[in-house]
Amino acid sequence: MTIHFPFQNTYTALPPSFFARVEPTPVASPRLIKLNRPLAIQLGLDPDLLDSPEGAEILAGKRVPVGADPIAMAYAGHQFGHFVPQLGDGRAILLGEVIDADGVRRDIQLKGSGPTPFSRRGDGRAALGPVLREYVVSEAMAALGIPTTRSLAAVITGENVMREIPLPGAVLTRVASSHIRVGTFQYFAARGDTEGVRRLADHVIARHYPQVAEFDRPYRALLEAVLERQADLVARWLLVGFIHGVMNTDNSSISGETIDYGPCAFMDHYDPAKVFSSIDEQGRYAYANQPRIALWNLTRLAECLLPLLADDKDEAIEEAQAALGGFAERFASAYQAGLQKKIGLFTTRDGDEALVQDLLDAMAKNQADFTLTFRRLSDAVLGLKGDTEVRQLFAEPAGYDEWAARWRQRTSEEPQDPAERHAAMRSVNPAFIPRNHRVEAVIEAAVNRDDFAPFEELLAVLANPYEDQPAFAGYADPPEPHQRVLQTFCGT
């Protein structure tokens, strides 16, 4: 039996400086614990063949499929503001690229598949806990409609990895529109390799932004296109209470997808300054800082592209600044439009932005749960009776009552009936998110008891985040005080 991957690789056609060829390191006794069958079909793969002993060996890196051209990609990056000129895939190996059912080119990458020339003394392996976290959160983000890398499979390797203690090893098969990052451009720019920057930019245009190829200034248009996708992406993060946790430039995808789920988390009660990541001691990547950091990262990209924007340095800087100047408006437009939908507004009027901000301020002051406040508000639109469920989320319910009176007055000025508004609000306000305590419970059961039933159940619930699921209503609840997860960890 041979498992066929219809690889059509383009990244390996770039110069050798872009990557290192490296084979995955074989593991002892791989066991498939999860296969994303719908995604496999979307990629043109046979899920029944992948769900076999040979499939497990491929997905663990023990066997390399025919047509694969395994590489570790080179990139640099600013990590918490400090530039590191060489990072690269230290524990991930790109097997190759396939064209999916929609005609989109997708990378298939093994994460945790052994050391590479970029491992920097690391073992190149991944522990089971971080693999499960990325699988759960990335698939939840996809179900929420947020651009993201996907998880095709998770495999236990049959070997332990050493962290503070021995932990079960695992490999995640990750799928992305590409794994090209801001840090990839920085890798060549830091070496003064303008031709490398140009080759990379041309590759990105051909792969992700073909519409800009015919522009008079294609590289400025590329910068603007990446900027627009990043602005929209971060707005979507904020609208569901997501905190990436480690928005380094090497974790900033050029394609506009969410990538590298490390110490990520979803907020429970609303707090703009919320930080979960154990390594973000200064709050650089706090929830409300994410738009600012996205622009900071994009500014680093613009610096890399300067030689391509104009021959004259001052003119190139003006081009870059003009492009970057559009970020704030693009983000604000996407974010405010999303907030207005979350409170059920179909039109925009003066005072709407203040109305939404007043709700957020009241939520912060009263430690109201972010997800449940908006979800229950969707039901409150049907009548005053629904207010009871929202009020219970506020430490001082009067803080909600005053706002709700203004909100009802504002919605009364639109022609939509309550049922239509209710349906619209429920379509953008999820009932279910991967709450941190639920994710930790999944990891604990798997790591300590080899029990994957909680993992499977959580995935099933999160696959339909906007639907009521009475049998799993408890998954919508915020944690009890003793269940709260105060820190999340990178897992490397």
Contents of the next structure:
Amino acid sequence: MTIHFPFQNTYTALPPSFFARVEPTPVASPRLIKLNRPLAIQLGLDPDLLDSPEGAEILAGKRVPVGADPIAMAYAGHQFGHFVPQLGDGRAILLGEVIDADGVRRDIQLKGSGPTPFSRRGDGRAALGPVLREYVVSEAMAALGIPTTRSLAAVITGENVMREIPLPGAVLTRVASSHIRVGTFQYFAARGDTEGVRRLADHVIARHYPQVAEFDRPYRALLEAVLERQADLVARWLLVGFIHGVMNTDNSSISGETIDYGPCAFMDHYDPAKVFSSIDEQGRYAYANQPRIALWNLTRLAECLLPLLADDKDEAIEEAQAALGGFAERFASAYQAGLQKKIGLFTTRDGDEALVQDLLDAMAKNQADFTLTFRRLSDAVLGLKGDTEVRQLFAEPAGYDEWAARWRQRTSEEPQDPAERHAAMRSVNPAFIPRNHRVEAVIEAAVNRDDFAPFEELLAVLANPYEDQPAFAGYADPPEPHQRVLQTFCGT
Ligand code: AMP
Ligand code: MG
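What's the form predicted in complex with adenosine monophosphate like, now that we've got the form predicted alone?
Let us now look at the entire complex, which starts with that chain.
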């Protein structure tokens, strides 16, 4: 039996400087621990075939599927503000592209599949913990409706990887609408390879933004289109309390998907300055800094595109600045519109911005849980029991009462009845997010006890984040003080 992937590759048709051909390194004894069956079907792959010994070998990189043309992609990137001219896929190998059931081209990539010419000092491997973390959080993001790369499978390699201590090795199969990053453009721009930048831009337009091909100034329109998707994406992050953790330009996707789940985390209590990542000592990638960083990354993209924007340098800079100038408004309107929905408003009026901001300020002052405050607020629409439950989240409940009176006044001026408002709010305010202490518990059970039942249960709960799931109500709870996760780690 040979498993056939219906690959239709386009990236490998780009010039050889774009990638290195490389095969995954075989591993000892692969064991499939998770297969995302609905996603497999969506990709036109047979889940029963993947869920076989041969499937596990393919998903571990031990066997290359028929028709694959595996490559490691070249890219550069600013890491914490410092430019590195060559990063590239140091531990990931793109097997190829398939067209999914909706006609969308998707990359299928193995992450942790062995060294590549871009590995530098790294071993090309991934440990089980970070693989499970990426699996859980990326699938949770997808269920929340936020653009993201997906997880098709996780395989244990049967080999240890050496980190501070030996840890079980694993391979994640990642699916993305592409793996092209801001850093991919930087790779060519840094080499003065304007033709490479142009080839890449044309590839991106054809693949992700075909509508801009018709524009008078397609490259300016491309920059604006990427900017809009990034602005919308970061707004979505903030609206669910997500902190990416490593918004380096190489982790900033051109398609507007969330990519590279390293030390990412969802905040429990609301704190705009929140940082979880152990390596982010300056708070560069703190929760509330994310829009600013997205714009910083887009500015790096704009610099790469300058030679394409106009022949005259000053004119090109003006074009870039005009495009980048649109970010603040795009982000603010996506974020504000999302907040309006979170507090159940159907219309917009003067004073609404101050109303939500005052709630956020009260939440910050009172250490109120971000997710639960909005979820319980949705229930508060229906009656006073709900109010009691929201109040309990505030260190000083009076901080909520004063705000709630204004909020009730404002909602009473809209015609919608409470049931309608309640339903609308619940559809945007999740009950379940991948809370850090739950993710850590899943990893601990898998790594130390080879027990994947907690992983399966957490995934099942997070697949329906907007449903009340009474049997799993505890998953909505914030951590007890002793369960609190204070730091997260890249684990690379
Ligand atoms: P990341 O922090 O995961 O976004 O990775 C940044 C860069 O380091 C990318 O070029 C990765 O491919 C590379 N890298 C991360 N971990 C490893 C590893 N274990 N072996 C080789 N390269 C790695
Ligand atoms: Mg990365």
